[in-house]
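Listed next as structure tokens is one chain, alone, in the form predicted alone.
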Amino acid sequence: MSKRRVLTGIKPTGSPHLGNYVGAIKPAIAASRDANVDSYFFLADYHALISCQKPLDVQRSTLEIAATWLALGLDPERVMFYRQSDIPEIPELTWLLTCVTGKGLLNRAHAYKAAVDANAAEGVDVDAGISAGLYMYPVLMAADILMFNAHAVPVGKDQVQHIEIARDLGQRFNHIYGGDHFVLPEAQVDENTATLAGLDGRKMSKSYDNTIRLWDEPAVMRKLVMSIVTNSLLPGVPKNPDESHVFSIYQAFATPAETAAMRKAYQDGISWGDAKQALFERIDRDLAPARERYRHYMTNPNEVEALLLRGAERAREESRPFIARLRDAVGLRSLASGVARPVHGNLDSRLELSGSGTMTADLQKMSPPELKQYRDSDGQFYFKLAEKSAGVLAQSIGFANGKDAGATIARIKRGEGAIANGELVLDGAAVAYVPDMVDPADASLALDVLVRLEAEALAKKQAQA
């Protein structure tokens, strides 16, 4: 992939409010227009089922959220816009990842721990009311991300742990089954993202019931804006804009010039009623065109459905072949091709050497075997003997430091190691093992090729010197 891939998940629970628009929707849509980025946006309706078991509410919210993003300028032709439940490869990948996920990792997930702590504080069974869906939420989220090999996922600080879990699971799958199946994603946290105060001065949130809904009718929105809590300073008395929730919301919508003018108005003693009226007018001016588009999509759900299905089909052009490769990697294969040497049984024919001991032209076109060193999550250093199309042929034991691992690799490249009884042996001791599903003869042949390549490279270097 030449472009940076950014994936954004949108959970369809409830109606969007001004805080969602300013903090997430507006900046995400702006970022999606970057020509150097491939943007993926999906409606996380499987995730919604964890907290909502009301089918009509899930369906209604899915339509509202999709219509919101489309109305505010998300271009479904420019980005990948799809519904999670329309990609059957995602739940299949969830299971593949579940089988490499440690229970201890999920025990430490913030949402599960918070639910357990809340039960403990109430003196009830610690798992009371906690569904397996909540417990497995991080694995499903990892599947969302890893399915499309996203480089970055925009999240709030409270969601960073989920991206770290996705990295852990991707790395563990790569380690167990060999190869670089998954890109390891990074959390993208924007420290400058605006956080709006709600009607009572606390963070605008549905949980506080202090929101201003994005698509309320103008009269309703104005009434809510006029109810924002302020201090008792009278008209004509200078007011500090940096201590005003009304001003902070205005600033999130206004241009720099408008913000500067409003700041001066505060210093000149603008009344709270006038400040709130100016805020309402500025919000309405920003949202009025989008409100008409939103109404169009809400009254034409078939149009939204068609856009989502088209997006899903485009997404599945990637997910279908990718899940096929992952199924093969874990051993979910047709038995018709035989099981004696199911993974690397034809390696010897592809790694044919000429009688002179140099590589044939066919082999030179291939990806040669490599010894790759890395540090795993346990803090130890490892290496693996791998060939791009064949995968991992030998996996090392752990080394306490990278220097020892590197020295071992250097000796193996000089031809001091050998494959014997399913192990890569050096000085009579096993320093790596051949996976059960790999024919040791293939590993031995790949090791021979690697040593010959290294010898030829060294001879060439010496000749040039």
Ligand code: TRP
Contents of the next structure:
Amino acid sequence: MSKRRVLTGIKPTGSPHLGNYVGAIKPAIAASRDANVDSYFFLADYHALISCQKPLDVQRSTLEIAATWLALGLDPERVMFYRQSDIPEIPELTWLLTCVTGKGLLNRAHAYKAAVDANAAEGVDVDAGISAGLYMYPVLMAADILMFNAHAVPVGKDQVQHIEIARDLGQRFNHIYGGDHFVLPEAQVDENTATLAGLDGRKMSKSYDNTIRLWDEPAVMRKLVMSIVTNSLLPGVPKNPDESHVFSIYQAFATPAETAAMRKAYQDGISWGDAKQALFERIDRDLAPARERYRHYMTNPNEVEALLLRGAERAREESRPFIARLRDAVGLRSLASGVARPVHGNLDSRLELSGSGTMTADLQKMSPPELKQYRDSDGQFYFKLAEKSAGVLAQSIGFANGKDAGATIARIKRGEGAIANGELVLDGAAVAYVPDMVDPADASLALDVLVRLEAEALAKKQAQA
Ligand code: TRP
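So the form predicted alone is up there; where is the form predicted in complex with ligand TRP?
Below, the chain from earlier opens the complete complex, with every other chain and molecule after it.
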């Protein structure tokens, strides 16, 4: 059995800080040592272009981030470590996915929506200052993930929607082009990893300007640690460790035994000066050996470059044949061979071919859409429009009795319903809703197919009678 694949993208913008280290880098490197996983780590430099248009900053940050991960113990022999822009198959896949992406799906992506909402609040054009790059962010990210068929993607909560979109696009591509081309990835949100407090006690984040940078000189780091906010309890007065950011940061670095000892010191009234000094020393103990390695990579960028290029070569051993298969699947094929292969795959073409006796194996594998009635635990009656690989395409409102639900289903099957604005409408009223993550165009297509298959079946029955 092949191993579980875990993939992580790191956007090279800015300099890494302690929050990145504790919340992402340290746990990811530890996880990559697990013999049961195949880890993929890459620098998402195409993504960086969306928010940074300073070439020197992009280059500098790419080096800093690569040097950081290497210095902190990422083993490029053991894991796949590469730079996104060294894999031309990724932008190629991005386009294939773009063509199966509902525009409406991207309209609903959080980052884009937030930018639109901010514009609306300011009273300017809703798309002012928003690049198509930001709009396409989720598709590029889906290509990163699907290209290497990752099972799991460790992310923060803010990225979960992106993984859902990647799943959705992978599923849609599999569905349209018939086949298990892509593994459908899952977000892996670790509830246990600490969110580190920053200097002001809020979450440590570049956007709050409250960070302690990972590779600042020890003297600078010490000064910053000394500036972390505390209450004004005097030395000798017992302090509550659970209300102290100094303590919570200490805990993120220390072993359980060290943490227990520090907890006691707080209760015994350690001074804030001593507590902060202890914190600084504990952080420095973790970082000192890595700091030397970091300096080495920063002063020998050729070494980093060579490692990344080698990583890309290894990654492309997978991405090259895979993109060839995907190109073939969508019909980007040599004209010199087998031109007469049937065009097949989507619901429309299946419909055209159904009954004509020319269905291909792929088509036979796909299942017709269904409209199924059921009773839920609330005692009400419902129905769903579903298709095997696409899943639920519309979910009905509740009906007090089964007869009403059944009559509604019958009318929809006769073609009286229509999908409009994400609703399945009958007599001008919504009787079912298209789920958020589903492209209404798919629901509409499935409804069409359902109605036409029903009509065909009816005609056949009448002919027999
Ligand atoms: N969007 C991610 C972030 O901002 C970075 C990223 C790009 C990524 N592609 C990815 C993360 C693929 C995981 C998988 O942090």
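Positions refer to the first chain, counted from 1. Please read all numbers here as calculations on a predicted model, not as lab measurements. Rigid core: the largest C-alpha set superposing within 1.5 Å between the two forms.
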Core-aligned, does residue 11 move its Cα 2 Å or more between the two forms? no
Once the core is aligned, please say if the CA of residue 24 is shifted by at least 2 angstroms between the two forms. no
Note yes or no: does the Cα of residue 253 move by 2 Å or more between the two forms after the core is superposed? no
